[in-house]
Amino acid sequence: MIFSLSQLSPVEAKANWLLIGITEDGEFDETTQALDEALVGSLTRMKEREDLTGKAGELTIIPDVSQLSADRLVIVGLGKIEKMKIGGFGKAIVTAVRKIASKADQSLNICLPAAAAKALGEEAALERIADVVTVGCSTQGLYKEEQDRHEFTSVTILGAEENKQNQDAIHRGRILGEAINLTRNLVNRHPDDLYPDSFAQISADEAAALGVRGEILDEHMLEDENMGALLAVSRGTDRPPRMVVLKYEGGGEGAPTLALVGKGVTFDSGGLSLKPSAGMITMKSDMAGAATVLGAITAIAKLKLPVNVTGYMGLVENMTGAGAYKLGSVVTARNGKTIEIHNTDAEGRLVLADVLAYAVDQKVDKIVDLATLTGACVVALGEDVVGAFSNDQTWCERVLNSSREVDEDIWQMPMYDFFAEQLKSEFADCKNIGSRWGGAITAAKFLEQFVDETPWVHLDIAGPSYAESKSAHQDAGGTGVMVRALVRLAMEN
């Protein structure tokens, strides 16, 4: 798919399909009047009689415009003016490139809003496009004979200025999108496709594309490094554990390293507390943590940011096998604590006790963890809002910041010092769940012991990360949430 911009008259443009933005309020901007006196004032006509109201999402589909230079012309609602932000022009523009994308070889010109390009700037509108572009075109059914969607063979946005600043917004917009599709389609394969060692050889496989460092450490390295907890969890399964690391290294010698750190859980019976089948049959997508972790470096890389993170990412099977852990059990995380295990289910947090004791042991100088960590935050939050949990509130700021650029909704919990006393254990340093009450949190509280005093942040995307069911702007299945807003936070990092 060929990204380009060009000058054209919307009317002149040659395509399969031209796409434009309207707003509920205001008049006509001077794209879409030009276009509805090529029409010869069908648009008018539309709106005085409210078939056409820009209202946020509304999709308008005249599949014949001979008029026009385009064969078919899709008009989508962008809302009202004042409320427009980022994330809702993005619903918008990917819910029309969605409904079209449905035919192979197929054109694409896109009438860059004027309204968006002042409210949002320019270059932002653009880089946006192009990531949703990217999205909308690709598909879900990685396991189905024909697809659905497909990509346009170009893609034309009209009416901005052909500089290189432009150009550079389009290029990380598109870097953007294949770093989200990469997660989705890494969260939506089936756990026999993807476990431990096949989620490895992938991240080295991009990581060897990229340039960027790597090491996988198997189960035998991993006993050396002492991560007891890690451990555990994949006692149950023939699949072994692997933990990624990988270095990207744009910020020189002696530059602050970013952590990034994720759970990969690559499928979550819930162990001997096993879970019902309705709670087990997306499982498949506890890996997203990691997931996003390796879009995220992928992304960072490919635009060369000047930057050093380093991504970590600990994967394991949790089953059922003899050899599985058991409740009662009194683990060894690699910081030495013990932990008494009270739910096989809260396995997730064992994985991260070791990996983010590891990355500490490195001396990076900050990070970000992500896990699809507790059903609790989902109750807490919805099944839309990442919940952000911190040892240190500066830090967390810049985090929360990042993502609110980028319009990824996002929300700060309490780390009160009390909710750790439900952590306490008669015969260990601590246990590995609390009580019903406040479960997000004991978990972050839980994580906060592995840290030290390394700024960290928290991640619970057990919400977003995965839609159980698609809508008009996105797929069932791995959303890529978060890979914008760390991409974003390297980026101010």
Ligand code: BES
Given for the second form:
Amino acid sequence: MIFSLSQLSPVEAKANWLLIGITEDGEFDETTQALDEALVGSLTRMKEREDLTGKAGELTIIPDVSQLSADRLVIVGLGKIEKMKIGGFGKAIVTAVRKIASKADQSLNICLPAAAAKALGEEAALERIADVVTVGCSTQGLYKEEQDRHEFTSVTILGAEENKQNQDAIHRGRILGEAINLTRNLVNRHPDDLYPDSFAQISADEAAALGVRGEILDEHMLEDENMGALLAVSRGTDRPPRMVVLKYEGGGEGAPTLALVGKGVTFDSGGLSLKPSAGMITMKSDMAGAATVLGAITAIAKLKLPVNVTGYMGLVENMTGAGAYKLGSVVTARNGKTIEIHNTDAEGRLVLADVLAYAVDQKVDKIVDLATLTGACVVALGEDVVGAFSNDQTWCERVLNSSREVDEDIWQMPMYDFFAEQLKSEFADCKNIGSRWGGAITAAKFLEQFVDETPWVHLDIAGPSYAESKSAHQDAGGTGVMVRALVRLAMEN
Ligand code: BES
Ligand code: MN
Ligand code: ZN
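Structure of the form predicted together with this ligand (previous: the form predicted on its own):
All chains and molecules follow, beginning with the one already shown.
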């Protein structure tokens, strides 16, 4: 999709669609006034009749506007000016984009709303427009013959200067949107299409295309690396596990390394602690952490950020085959700790235990892990908020801030030591589950045992990484949550 900036007036600019945003309060801005005049007061009348209120997400399509050079006018409500934030602005724009992208071979002009430029900054608003247009017209119909949404033939943003800063902002937005789409696509792939080896191959191809150094560890190499916890999870399947390591070195030698660690369970049946069907149906998405890491690294590399970032993805399938690990089994993790298995459905933490220990052994400076780790986190925070857990408050604040800056909802959870007591075992150094209560925290306390003193933040994305049903602003399926936050974190590293 080609994006450009233009100074043409919205009345005169040709396109199949013209998209404008209006706020809930105040007068029409200059652009809207000009359009209203050309439309001989039609917008004013609609406003007076309260058919055009500017409420967040309100969508009005006028499919025939002969007085304008564009074929059709789309007006989206941006809500109240004083409440305007980058996330809500993006949601409003993407709502409109998703609606009109249903027709193929269409060109789109978007007016940069003056209120958004003022409240959010011109560049940030442009970046988010390019980002959500890229996300909004991509389709989730992976396995459908007919796609329900199409890219535009061109996207022209009106009302912002054609200078380098603005062009760069649009470029950043497109890269972010593409990275989010990559993550979503991987999350949506069915588990016999995306499994540890195919995921590893896709990662290797992405890395090669970007000049990122990539390494795939197969089951024998994982054995050599003593990754007994990860290997235990993968014993119930014929599909061998993989660990992918992607090294992006934009910061040069001696610069600190940020490790991004992802849980990549390509299907989680629960193992012998089998999940009921209702809980298993979405478990193709249990690799969302790894997909988020891959998405973020592609964006970081395309943006040529001056940082060193290494991605570690632990890829396994959790099944019930004859060799499956059992309840009561004791497995030995890479760092020598023995773990008594009390529930084979608490597999993500076993995978992460070894991958985290591996990253620590590589002497990375800081760690963020991403995992669809616990249903308990969804109970605690709901479906749309990321849970953050950390052993280092300073590092945690930076991760939280990066999320806030891009407006991805996140909440820090406590890490009181007494939660770790629930993990004591009679037969091994620890067991892999605690009691029912505070399950997201005991999972994080379990992981903490494998990061030593390295500043670490664990992000439980079990809720927000996958939308069970579609809404006006997003498809059902993978959401790409935290890709923006991770890229922002790398920018500020
Ligand atoms: N992958 C699941 C967590 C999950 C649940 C992700 C719902 C997305 C939506 C994880 O492996 C799991 O099964 N966790 C168990 C842990 C329990 C056995 C301690 C859970 O949350 O029930
Ligand atoms: Mn599980
Ligand atoms: Zn899982």
